[in-house]
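Here we start with a single chain on its own, the form predicted alone, put down as structure tokens.
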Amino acid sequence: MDRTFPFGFPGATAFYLTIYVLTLVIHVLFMNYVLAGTGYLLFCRWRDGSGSIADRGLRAGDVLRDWMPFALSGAITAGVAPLLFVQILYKENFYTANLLLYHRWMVILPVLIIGFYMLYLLKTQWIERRSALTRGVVTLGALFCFAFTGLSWTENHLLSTDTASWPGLYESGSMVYYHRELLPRLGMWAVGSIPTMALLVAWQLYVLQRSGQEPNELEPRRLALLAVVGIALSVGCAGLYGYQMTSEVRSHVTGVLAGPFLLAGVVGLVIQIVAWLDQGKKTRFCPRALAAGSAGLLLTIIGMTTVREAIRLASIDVTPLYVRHAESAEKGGLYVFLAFFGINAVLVAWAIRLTRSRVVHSAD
């Protein structure tokens, strides 16, 4: 691996690696919104108590509560494509990890269903008439569902790269796998979701601001502070994660393979911090600051998602899979995938437009 990702790989492998990273980035955007957004809703339940929205202006929690079920649907839908590509790229490793985790892996689906309906429950008038404790328990339950899903995916990912542990785990019959990188890796992606959620909610509040629905004047500063704190925490977890890596893996992350993307991610973090500091000085949402923050966020997510894949490539020898990748590329399913990808993108955009129109009309 003496060339920058994805160069240095055969054409079919390079294609699948590239399309996997790009589709995973879309999933990460939705997933970050759901994970950090549910956590923020839990914080809002504790902070706000009761009170009329009209008396205090629109807040981030109001937007999150309304959009969360849609965001979870988007996260699940956007997760299908990278799930398909990861099976092509790392078939044996991926399926072996699934089988070893067994029921722990299969329970993800019912857990997500429960979390999905809890998010809908949070939007109902029935839950608003319940006690603060009941509302908090439901919100905490939804957060637990998504945290469990994130833990299971992280566990599966690390297990798929740790082939030496497979025989022992199989013999023990345990469905729990622990790796020294598990907690810092999970922490990095969990707290790293906070800046993404803050930026997406800020854009939503800006759109509502333009339509005449004024957000609470403290929200721009709150979201700016929240995003900067999230960035600081994610950097701390990333440092701990890097410390836990082996020297060989670390050399791939900082070397030719992923070094440029790591640098891009860091530059994106700096851009985000500058943009949020600018936004934090204002009492209304500023499109200039949000646009700069969006550029920085996209740079960071693409950079760090590529680094994530470079870490896996340092642990799994994909050379024997080159022939299989080439065979898969000849199946002719690419055009079908792109067609349905385009159709789904149009449908999602249409759903967002309809929802925005409903919100604006109800406000009028």
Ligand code: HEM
Contents of the next structure:
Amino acid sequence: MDRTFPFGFPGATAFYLTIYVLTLVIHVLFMNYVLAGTGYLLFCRWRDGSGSIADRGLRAGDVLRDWMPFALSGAITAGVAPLLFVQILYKENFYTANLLLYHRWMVILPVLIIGFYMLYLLKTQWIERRSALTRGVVTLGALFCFAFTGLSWTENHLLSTDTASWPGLYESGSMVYYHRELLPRLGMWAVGSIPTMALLVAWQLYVLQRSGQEPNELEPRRLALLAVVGIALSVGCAGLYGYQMTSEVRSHVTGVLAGPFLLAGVVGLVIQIVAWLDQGKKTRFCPRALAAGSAGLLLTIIGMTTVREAIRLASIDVTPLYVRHAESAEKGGLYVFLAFFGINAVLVAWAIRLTRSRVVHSAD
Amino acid sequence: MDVPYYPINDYEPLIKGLVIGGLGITHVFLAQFAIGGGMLMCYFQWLAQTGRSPVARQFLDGYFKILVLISFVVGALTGVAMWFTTIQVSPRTIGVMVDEFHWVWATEWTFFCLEVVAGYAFYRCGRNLPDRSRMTLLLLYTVGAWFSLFWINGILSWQLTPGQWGEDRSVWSGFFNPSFWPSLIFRTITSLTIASLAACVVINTMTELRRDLRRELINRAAFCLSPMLLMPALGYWYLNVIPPDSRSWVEGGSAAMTMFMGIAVAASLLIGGYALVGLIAQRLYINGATATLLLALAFGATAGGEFVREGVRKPFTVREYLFSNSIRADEVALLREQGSVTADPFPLRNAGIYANEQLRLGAKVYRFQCSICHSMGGVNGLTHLAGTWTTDQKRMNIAKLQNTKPFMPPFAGNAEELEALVQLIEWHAAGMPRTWETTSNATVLAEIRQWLDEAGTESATRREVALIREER
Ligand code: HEM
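Could you please show the structure of the form predicted in complex with protoporphyrin IX containing FE, as a counterpart to the form predicted alone just displayed?
Every component of the complex follows; first up is the chain already shown.
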């Protein structure tokens, strides 16, 4: 670990680490949309009370409500890929944490199913006819489901790296693991999701704006404010988290291993702030500002996801796993995967294009 | 060679196999509904756009909503749930599967993405699209869904019939294993069956349609049940390619397996008979209650089938390679020498309840080697199973575990551990008294050692296969 990620590792390990981080980045994008989006929907409920605001143009909340179930599908689908690679990379660590948390871990599945249906419920006419309280409770319920899922992943992650605690936790029969890094880390994920969500919604509103559905003219400013507040909070949480780390881990984060990625993350934040300040001054969504913001966002997410990996690599000894990564890398099928990845990417694009071929048929 | 140890959770009075079985059934049922649903919808779209059945379109949009609401959500999550549950039941098994087949899995994932996007595109925009686009989206959705089955089927069938993989360790030998094709075709037909029966239920809820229109739709949907005619032949093919000992379990060798097989066959026959005679030949109407009943029967058949699939692999999770209790076939000899739990870092959860140290050792051995298939006093409980045996019989029958029942793995520990296990069973049977004498008789241990040697470290399945061949 005396070279920058992923270069200090043997070929196979570096290879799996890289695809793991890249696939996790996709999961993070969707997951952020779901987590912060549901939070924002709750905020909208509270802000708007029971009054109707439909007449003043499109707002972020409308788009979020509409797309949230799909985004959750996306978060789950995109979660499967890193789930595959985390098992190849960390094997026993990942499995043991799963087993120790046991029912507490498995419960995220029914919880996600409930969350899913709550999101669908939020799209129905039925819920619109209910009282503000009912709508608030359903939104809060969905938010709780996703926050709980996030907490569980963070808990599982920290436990997977804390090998010394395993026998004791097992003996106690407790299915809850607490670590002082848990809350700042979770906090970082939670507030860090806000700028991502703001940007993704802004793009959606921009697409609608182009198709003639004008967003509310205050929306660019609101989203800019939201994003900048999210960024500020993330920086705060990151500071707190960094403070909780052991000095050894911190030295890897700021050192050769992950230092460049940390820097990239910070540069990304600055770019995002500048882009949002620009966008916030306008009354319509501006693709240039959003593109700049997206570049910054990607830089930040890739940077921070890599830093996250560096923290894990600094916390556990992965050297015994190198041989096994090399063995895995010898298994066939990579080319078949690459071929179908290409083919299916084209088919996915085609499916999306087909939705543009809208024709209202009058025949039936 | 390092044998990995995992924290093993207690399922008493149930056993893990039942838990994964239960979840597996739900997932398989819903996933197959999604696959068959795709095919069925392509057929209905074709009926609609070629003018053969104008009401087909109306049905399609309603049906797809249900498919999305149920199968997308619960189906997708139960897929992840299967993964998580397999980790809970046997982390080592899923570890081997992931190591061997991760690119296959990654390939499946690309199809899964296609399924989600195409399905969602149809769900959101389908109503306003021209027929060609609707058809293309449905086809893309179906391709995505069916190929997910294609890829996962290779991995699951490999567990029972690894075939050539046993020698060359090649991904593709493992993937296109002897039971790959029969089980793929079988599952495809099952998918269509589930989807058509679900369609009959949905059509019955469309009360806004006239009854004759509903009847027409039902007869169209029932047409998709006709491939069930092939099921007996496929079943025969499948049974022919699985290992003879596994086959013998379902043909009467194991009461439970034979019963599950019986349930699956009987339920399928009922559905098939009703479909072919009533729905297809006589073009009868089928009301909501009957349709629901048939769908429930299909669930029963799936349940029976999945239990058989999980059950006949015993004593392996990966045939001839990894035993159900997560011990690799080539590790048994080593564990007999060094003791199976000597290196187990996980303490007992309730060490205090045991009357002595030997019982604690026995409890660890039980946890590591037996608890995957047995409970102590509940399902498949050891105190009942060995209840009438004398102490010496217990010693011998456990030492020769693979001979006692060929669907058990060989005992993989040393003589002291075996004696501790026997004491544990007797202590439980005696009602867990507060005091219990520690045994340490050199002659007994020597005898156990001899029995262990006689039994050898190989599974009985190979010998069993040879015997069954001879008989025929
Ligand atoms: C809305 C639902 C979800 C939320 C809010 C969520 C949130 C999170 C969070 C916060 C992390 C980072 C944990 C940490 O580093 O401390 C994470 C990681 C991860 N998530 Fe999700 N997640 C969701 C659903 C899923 C699902 C359904 C899957 C699986 C299919 C999944 C797969 C993963 C994987 C594999 C990781 C990396 C774990 C590791 O490296 O230890 N996520 N998720």
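Residue numbers count along the first chain shown, from 1. A quick note: this is a predicted structure, and the numbers were derived from the prediction, not measured. Definition used throughout: the rigid core is the maximal C-alpha set that superposes within 1.5 Å between two forms.
With a cut-off of 2 Å and the rigid core superposed, residue 344 has a Cα displacement that reaches or exceeds the cut-off between these two forms.
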